[in-house]
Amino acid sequence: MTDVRLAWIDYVLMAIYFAFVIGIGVALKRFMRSSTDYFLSGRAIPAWVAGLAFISANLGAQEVIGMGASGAKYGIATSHFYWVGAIPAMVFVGVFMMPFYYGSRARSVPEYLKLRFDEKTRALNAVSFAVMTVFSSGVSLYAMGKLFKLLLGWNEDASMLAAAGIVLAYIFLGGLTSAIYNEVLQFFLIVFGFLPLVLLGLKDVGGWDGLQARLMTHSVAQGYAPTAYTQSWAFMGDATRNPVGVEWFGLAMGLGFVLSFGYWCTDFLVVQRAMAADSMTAARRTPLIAAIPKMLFPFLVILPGMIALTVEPRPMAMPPAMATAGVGIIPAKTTEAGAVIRDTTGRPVIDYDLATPTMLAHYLPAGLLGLGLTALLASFMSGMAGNVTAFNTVWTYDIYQSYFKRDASDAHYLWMGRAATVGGIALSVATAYVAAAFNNIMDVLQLVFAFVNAPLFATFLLGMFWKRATGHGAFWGLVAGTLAAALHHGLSLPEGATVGIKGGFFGVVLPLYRSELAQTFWTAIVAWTVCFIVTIAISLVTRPRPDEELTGLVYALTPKPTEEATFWQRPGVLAVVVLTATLLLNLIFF
């Protein structure tokens, strides 16, 4: 695709931080004796660790990568991912959810479930989550094998057996507390990495300012208002007149409730690392310390892809064909023979994938250029080992021990937590080769998020705060959530897409939704609003179990927690500084 070449200064760079990441799994086997050692780091982990490893464990290549199509595909109003799509979410996880995690002493997201809920809950949850994080796993891996065939030329196979192996030796010899300590390396290695290249980039288009005005021709020439890709709120009255494709409820409902709190809240994945903490108020003040920089990664993710499309392409970085039919220094998707791929509408499909790795190859020189390429690869390794970490934990915990061998000792449950990490490396390899199979293998696991998750938090949210919710009002919500998220994807599809995976396989009844967005939005309405209305209907016709069981289960039957901090370290502070800067962030471009 573009005409990078590394220089030694670069190699050295990406040799010292794999050197790093294994020997700190070196470092840390000594100090793995059991498996609450090896899947929760003995519960000893300080909180801001805990905090920057709960950001880093998001920051895979969906984050990363994914964020910088969006900001070059929606604008500024990709920042509703992060002003009202995540830091809302996380703090209501440290502050309301958490003491449920951390005092009920469950190992995994899954066990609370059996302990609150039925063991067929428990197993619905973790075998569905088991499935996602590996599935998740190989995308990751595949996308980075992918994006640096392209970007450099290497051998696809190869890059990505080399960081399975290296994320396996780490994840392998130190368990949890290996992924956790890497993660805080790999967030500042991420920093560092992309700083340069968002004042480079801005440096060049003249600051903000000249961004905008920039923007503002290529707002016009897609048909919106000048200001529509750098305001986030004030054209979202109307889907016809925002990039997102979205009105404020869609929005606000889909993303800000349904699917942000699905994901900050019930996901293992980021929940396990709040849960290694060493106390409950670490515990929740680990998601509140993880929301400062949150709220700041707009401006690190968000704008390179703003800025990459208004730049010129140098010649010859790219085919002219793909050059003549991208936007900026971004290329259009294009066949095997070169052929620019264009929509059901005639326009070309523009692979807003790349405008990330596009700017790094085009601004950053030898060196910098090697920090930002480590940086990238530190996303898609982070964004695996948080995967295979909690697929290690619920296998062995949720599914082992609890259908396959239910008394050995504590000694084996450590042995199988190692052969599982090796078993979801595998597994994670071959489904990167299942994924190569399909094109808009993205788009596929983004909507299973939105299937499986969206459900799930009715199902939290009732049985947490509810405490009349039954095992089988549970069980029975999820499973018609999961189906009324299938019918309504089956019955409706974004415009320009073709009936397939991106809807529509039912019949097209519904009207069409603007962007594939708005259709996930509403996807995971309709899909919360029927488990929760299934789950309370169910509930009230089955028998409730009695309260002495649900003591620490159920928000009214549990102790208020102690606080054992000062005053602004309290969670409750932290979460009111936290809300009022994401108010302030969002008025200033609203």
The other form holds:
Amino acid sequence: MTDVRLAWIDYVLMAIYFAFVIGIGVALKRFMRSSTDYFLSGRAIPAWVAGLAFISANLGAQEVIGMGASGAKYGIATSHFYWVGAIPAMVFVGVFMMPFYYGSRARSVPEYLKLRFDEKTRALNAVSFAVMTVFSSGVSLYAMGKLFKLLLGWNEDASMLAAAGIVLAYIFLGGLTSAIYNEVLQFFLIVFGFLPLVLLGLKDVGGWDGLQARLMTHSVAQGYAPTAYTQSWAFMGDATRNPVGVEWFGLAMGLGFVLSFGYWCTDFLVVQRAMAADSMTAARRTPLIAAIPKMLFPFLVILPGMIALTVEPRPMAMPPAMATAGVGIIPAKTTEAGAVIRDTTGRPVIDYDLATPTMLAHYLPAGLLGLGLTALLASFMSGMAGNVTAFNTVWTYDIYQSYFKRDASDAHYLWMGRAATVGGIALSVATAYVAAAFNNIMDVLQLVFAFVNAPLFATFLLGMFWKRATGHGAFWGLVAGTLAAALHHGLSLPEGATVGIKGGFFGVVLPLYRSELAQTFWTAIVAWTVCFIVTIAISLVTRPRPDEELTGLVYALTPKPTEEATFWQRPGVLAVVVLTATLLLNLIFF
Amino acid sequence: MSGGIGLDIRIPIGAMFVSMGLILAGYGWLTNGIPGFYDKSLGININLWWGLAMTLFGGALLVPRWTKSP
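Complement to the form predicted on its own: the form predicted in complex with its partner chain:
Next comes the full complex, this chain leading.
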């Protein structure tokens, strides 16, 4: 694609990173004495370490590459994923939900469901979660191989296997602690690797004002108001007037409430980091500490995509056909033979996923380029490590211990955890090859996420705050919610899409959505609502559990957590600070 | 605040940033003034400055550990 050639210095920086990553695993191996050490870091992680790992496990390729791509596609409206989505959800999980997760001493999210509801609800969640983590780690592995092939001409198989091998090595040795330590390392590396990109890019386009001015032309050319790419809320009143193609209600409910809360509050991948904290207060502070850098991430990951739209490609940087068909320095998609791919209206298909990578190639000289690419590799690896550590825990505790071997020694489960790490990585690699063979698998995965995560949040809300909710209610609510999501998806279609994986497979009955995102948000709203109603209805006709069995699991029956921390470290205080700052950010970019 | 079990997390992170930072800064110093080398980064010797920033950050993590330890 581009003329990126690495110098020796770039390889030296990468080698240093790999040495430290594996070194951490080796150094931690001798501390892994029990399964609790391996899967829960012995519940000994301080809040700031758990907090940085909490966001870093999520700061995978989907975020670094995907948010850059969305920045180029939708502009500053992409910040809704943070300032409407992630932050409020992270505050909620820290303040309200962590007392039940941490206080119940559950070792995983499915195990909490077992304690609160019943075995079948746990089984449903454990199996769907285990499958999703393996698939998602495989898909990001595939994306990594593809990207490094396109960018640097590296061999796809070799880079995929090397990355998988390194993640395997450090998790196999040091378990969750190793993953958490490396996630903190990766966090700082990603910040230091991407910050110069943003600073140089902004300097080049004349700061935020210059960027705004440059994006106006682009916005008008697309048929939107001049400031549609640089204002996040002003055009949300009407789905046709903003690049996201969604109106404020679908956004606030679908993304802000259902999808974000569903992810941050119930996904074991992130919750596991808080569960490893060294005290209840630390566990509650984990997501709140994480929210502070998370609030500022849009500047780190969205801005590069927006800048990429407005920068002139340098001559000789890419084949002329790709450059002229692209926007800014973002090239058009091409076939294997090098011809530009066009959509049904004849317009070139822009490869938005390359927005951030081309920015790296455009601005960073040898040396810093190595650092930027190492940061990119680190983001792929932290996402994968997050998935693998969540998988080995759920597999060992919720599937193997529950259904295969109930009363084995702790040493046996520790051994099984290591075996599951190897198995999980092997399955991820296999999935990566399946993803390579079928182009659609990424879309399928996103769809399954929306189907599974959205109803789950309704189950948790009712489970934690309504003591009358029963196991039968939860189980059938989840099943009904997922089916409702599938039904809504099968009856609707976004504009310009063809019937199939994008929807409409039961016949296009609903009016066309402006964008795929709008369709996803509404699918989530439908799934959540159906799960919520069905759970309540079935709970009311089934026998409730006695109060004494639910102590510590339900809000009304749990003593309020005591605040042993000093004033400014209290979860409630942190929550107010974080929410106020987020509100301000929304207003500044309104 | 030592960080989990046994190993203080600030040591590997600090050490990694100091070593990467020194190498980058050294490379920046060696390549300083080579015509065209820093065209991409708008004429700024970004390796030198960013390398120094990384070294300082890494050092800030390591120093409290040294002054405290027996």
